[in-house]
Amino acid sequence: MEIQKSSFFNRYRKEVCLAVILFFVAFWTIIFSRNTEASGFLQSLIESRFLSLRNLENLSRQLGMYGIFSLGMGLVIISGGIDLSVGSLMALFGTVFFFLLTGSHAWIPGMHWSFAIIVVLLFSVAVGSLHGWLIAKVRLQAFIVTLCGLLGYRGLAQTMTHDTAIGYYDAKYDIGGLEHLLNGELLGLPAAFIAFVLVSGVIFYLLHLSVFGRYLLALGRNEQAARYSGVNTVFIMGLAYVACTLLTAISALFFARYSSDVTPSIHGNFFELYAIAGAVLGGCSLRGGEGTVVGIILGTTVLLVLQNMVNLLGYDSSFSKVITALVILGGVLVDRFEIWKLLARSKTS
């Protein structure tokens, strides 16, 4: 029995540690956001602002929106790459989507929201294919390619809108169905969270139960060895970048509806850092070849709960950026010194 427990901890040590961290962060927030006017201590905890239905609903919606593109970033990091263009793509996809709804751009025709969603998703696949081709086939550095995207995509969105906000209020067709799809609820859960659960299931299957996942992990560990083993590394790496931009587009649709308009100069700012932070905190190694879907979900959740704690406890909102920086640094240090393995060894001994 002891051997089985040690084996379980060795296999899921990152996820177990993250779950413990999440529990303590949530408990800390509940304690210090409790209702001090309640009759008893237990009652004050139950009525804390953290456990309020409104806060939990907002938290689940944020988890859905941030979690979707964090999963895409996780796939890229597992492949041994990086994508710095996520935030700028968020602005560009949102801008294109609203232009498709309104038809207010000379080069973009107005259309029904269902066709607009399909066009945005196809556009994201094209962008991801370009990234994959430049990085996997042409052999350009992922950092350089996506850094150019970080600058270029946001600049393109600003040029299209003349650096002003664009919304969907002048949509050419009825958007009632769009409201229900992107802003509705199912069993009391926000649509973004439901989409996140579905996407997580698909990514879990691809990464942990399919040949693609085995090839992706092998690619991240040693690209040359994977190529000599018969793995089409160009295709697998390219597919990782396509998945990342596709998931970014899905998330962008929810963010665009949630904000009701897009101002390209600020929309999606630093989102690539949130995605990297969630993936790295979740156990994805920046050297590639390591990472799990459960870890990415837990890492993103911990990050959002920490930001929620900052808001509920009345700290300066800018402090959340400090938390993000510390999370990334902490994740890199854990990976650099292989602290997860040290924990596993101490548990076994």
Second form
Amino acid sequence: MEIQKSSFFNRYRKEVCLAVILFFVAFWTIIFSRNTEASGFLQSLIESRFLSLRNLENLSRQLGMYGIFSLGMGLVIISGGIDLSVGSLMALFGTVFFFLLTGSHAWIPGMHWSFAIIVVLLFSVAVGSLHGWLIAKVRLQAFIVTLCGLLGYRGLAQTMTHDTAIGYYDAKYDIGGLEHLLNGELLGLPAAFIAFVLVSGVIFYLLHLSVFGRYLLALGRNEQAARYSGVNTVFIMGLAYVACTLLTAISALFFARYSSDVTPSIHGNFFELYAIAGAVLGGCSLRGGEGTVVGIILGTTVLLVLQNMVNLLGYDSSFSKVITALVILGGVLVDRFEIWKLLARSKTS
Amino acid sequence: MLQLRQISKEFGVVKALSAVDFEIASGEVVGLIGENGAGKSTLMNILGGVHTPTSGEIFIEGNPVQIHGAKAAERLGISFVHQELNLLDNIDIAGNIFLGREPRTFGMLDQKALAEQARPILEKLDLHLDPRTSVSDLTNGQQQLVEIAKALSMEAKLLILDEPTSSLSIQESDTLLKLVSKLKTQGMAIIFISHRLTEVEQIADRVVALRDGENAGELGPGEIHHDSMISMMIGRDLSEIYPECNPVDSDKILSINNFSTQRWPFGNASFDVHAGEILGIAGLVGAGRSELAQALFGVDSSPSGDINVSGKVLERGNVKEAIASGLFLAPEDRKTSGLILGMSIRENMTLNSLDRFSNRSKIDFHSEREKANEWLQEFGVKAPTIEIPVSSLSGGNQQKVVLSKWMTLEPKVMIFDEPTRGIDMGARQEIYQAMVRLAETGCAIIMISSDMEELLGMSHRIAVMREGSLSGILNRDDFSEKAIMTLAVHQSELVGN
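Could you give the coordinates for the form predicted together with the partner chain, as opposed to the form predicted alone above?
Starting with the chain above, the whole complex follows.
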């Protein structure tokens, strides 16, 4: 019964495969962006543009921002659902946040940034609860509910701004602290990345160590059987959507600050698809019940490093989408045909 | 007409059939009986072209043949009516009969010709229905007949009926059996697979039994009796299977009053179960037995009724409260309701009791593993470790996992819905013993079953349901298959026959 042996490799094969891919992409980028004027090959690699402080800082900030909402999407996908409204919510939360800071919208009072953050997060919990209620309790299809969100939230943000960009530099109150919080650094690490590490820790605990995670994985695989075991499936499923929008809101704060003004018609466009791509590449199944935090993080990282490679090496940036598509397709194909088994077999024989 | 010689079939290391002989003549009805896993399906799948035998020969009319694929079987005149209905219920009767072989004019579907060709076949079956009727409007029995019509339309010489009556009412079964005799007189060879031995007794000219993938004997005309079939199937006496009943306590543990379910909102079930008692619940498919179990457990809501566990009134439709009061359900369909197939044995065993293995919200993996290992031993689940997914276990072992997850929580009331369906005799015996052990601890047990032997062998009393209501309760002295069926079937239905 060799199939039933659960070795480290078998259990974490998806993560291992992704790490290998990540390593190759990074290595490729390092070699081709190396400093040709450095003395010695090793030195030239160390001085490569990929490993430059600026690039790593940029990369970690990106990972922080994309990673936070990808983890949220991961939870929803594990529950067997999907959230298509992430990108539009990114625009809506950013817009609302800036209006709260400036008070320049008739219906939104200006306030101190700390209150503004709290209001945005509360707002996101309300939106997530609405999604969760419609999907888990009223039993509408997640695809449709969040498709309405995809259209509606961006439209709402565009209406609020009369379809122009909105900035925050005429904020009503002092925003020095906000700058530190969203754009500062700690030990040389960007704030977004630190937030991401904290969020990852919390989600790791929730998904892999807590009762909630076990229930979520169970209901993703077989909701009925979970219900027959006494699991409150409506509550757990609803919670996944709340978590997803809350994490989107956290990420939206960083994104809004990072782009310094929000243009609702393009802000966060297609982010839901990047999140889905990262989660699926990281081993989540759209059928639900499958996925790990490490996988989602690795999946998101691979996508970002690919993008970074295209930028650094001056490949045609339009073509980068094709590369991304091929990597995702390849990843899913490897999984579908269990190609690692062939590798394992050839090793033993 | 058909002869199978020394057929063997191996799936990897598993020997499903070894050197099985079988033959059937035109105009003969052969009953094929055997426990689940005895090899009946494999043998029939070989005839149906689904599997090819590892070794052995097949002769039709004396000529050796090879059957590769369902199409090949069709060409040889073999038609297989599967246990599950394979009809498309969004298409009409005629369309289903000629699916994939529709008459066409200029590439367009000729609806008229389709209906006309279907009509005589339906007439032959005494099925007086418009061929344009949608299949979704038919009863289970009529759908089964449409399946047979499909077989007839292919001009089959050999008809394989796999559990054709399992979802039919008595009346519908009777119609079907009459039809089988009629087809027989027309020269059709028919293999009749059924767990309902009374039907086999009624219809078969000869009975062939399989056990553990081997021939286990044959009964000719005049030898076909219920008991002889059973002992052939299981290779031992019936009395050895069912453990001795334990005495019943006088304490009422569960009482329900005027209970109805969503499926049967005007149904009415009232009964008590005492400590240590096993109450069997009998009834036809669709009588509302599983719905009652689900409503009692609270996974399904119910419009009315009181439920009372050891004097405490429970709220209807509240699973949490049912579990907290010690009322558990081991559901009918273990693959969709009882287990999460992709998850490990450990995760399945503790899913309903995770709060016992967690500190606040954190799971205590150490104690979880320890308990799961303990239960694996206690319930005799045959698995190398607790970490393999339950999907890789056999039906019997899967059921043991379902039982272990509830029976270890000290149930006060335990409802078993079809606890041994699709399970081999060895595992079945272990499950019966576990049930009696549980009863001895003073638990009240409700056992829903469609298996007469099991109901008669295990229960202290048998409650019979019909259309969502309780139609009667039999005490052990009054037990008989006939008494149960009389209560299960509407009186007018019996008169109708």
